[in-house]
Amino acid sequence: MSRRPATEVFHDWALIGKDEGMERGHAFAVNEMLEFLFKQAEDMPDKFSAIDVGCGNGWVVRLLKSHSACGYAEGIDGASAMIEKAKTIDPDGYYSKCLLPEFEPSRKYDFLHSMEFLYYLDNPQNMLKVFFEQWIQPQGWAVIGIDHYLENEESLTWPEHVGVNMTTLSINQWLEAWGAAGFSNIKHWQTGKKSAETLIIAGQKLS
């Protein structure tokens, strides 16, 4: 099968409603990721700002906005139809079509959340460095969910099955990339509703 840009694939998925299945499939892991972030928010003196990278139809942004300690949340995605759907569902929300790694944010955030995005890049390790340096406030956190990694054997067929390029790293390689990017207090765990398929990694920018 020929390979297509992931943004084109997800654009098509949004047109046929497949984004709703993605939301249901990722909800278990994302709820744990948000629970982690909301716990960190308890120690913040002010309301937090957050961005969801690869936001799809905006469902995580809406969950972030609903938290009483959230002062600002936005979502970005490279698939036009996903952003159009997010704006239709949440016309008052902040959603933008952005391609990474080229896009540069106009502000920094207390929290960066991303589920099932990073490994679609050719160099996710470098993107982590950019997140750390340009996207996250001092004392802020990034939490990222990854389903395609070396130890999740079922996921290794996905590039061919879906027809997109994916960067395959082991858990240790991911953790090394977070450390090399500058993150501290790095934590990781595996979770899932039926099996521990999602690798969640969180790290803090101390300064």
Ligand SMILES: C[S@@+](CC[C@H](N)C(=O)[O-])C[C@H]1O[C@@H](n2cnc3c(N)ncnc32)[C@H](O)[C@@H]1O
The other form holds:
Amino acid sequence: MSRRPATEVFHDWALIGKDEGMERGHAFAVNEMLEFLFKQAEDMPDKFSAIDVGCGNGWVVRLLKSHSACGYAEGIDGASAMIEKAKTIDPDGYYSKCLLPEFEPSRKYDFLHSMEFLYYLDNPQNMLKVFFEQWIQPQGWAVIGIDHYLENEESLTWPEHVGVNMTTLSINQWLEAWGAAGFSNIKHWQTGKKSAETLIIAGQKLS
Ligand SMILES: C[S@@+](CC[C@H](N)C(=O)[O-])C[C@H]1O[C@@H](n2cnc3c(N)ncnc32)[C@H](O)[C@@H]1O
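Would you generate the structure of this protein in the form predicted in complex with the named molecule, following the form predicted alone above?
Then the entire complex follows, led off by the chain already shown.
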């Protein structure tokens, strides 16, 4: 199958309602990611700011916003129909169409959350570095979930099956990339409803 840009494929998915299936499929792991994130927020003196990168229809932004300690939450995604859907569901929310890695944010965040986005980039290792340097506040955290990685054998056919390029790294390669990007306190675990298919990695910006 020929390969298309991921944002085009997910634009089409939003038009036919497949974003809702993703939301259901990712909810189990995302709940653990948010539980971790909200726990770290308890140590912050002020209300936290957060961005969801590759936010799809914006469902995680709405979960972030509904937390009492959240002062600001926004979502970005490169698929027009995903962002249009997010704005239709939540007209007062902050959702923007942005293509990575080119997009540069105009502010920094206490939390960068991202589910099932990073491996669509050709160089996710460099994106982690840029997140660390330009997107995250000192003491802030990145919390990122991915289902496509070397040890999740079922996921290795996805680039062919979905018709989209994906960067395939092993768990160790991901952890090395987080360390090289500058993150400290790096934690990782695998989770899932039926099997432990989601690799969650979290790291803090201390320097
Ligand atoms: C698998 S979906 C996950 C969506 C959402 N995080 C969720 O869990 O429902 C991946 C999302 O990343 C977005 N995406 C992929 N590559 C991108 C890029 N280069 N720039 C911006 N968004 C991108 C897609 O448009 C898509 O909405």
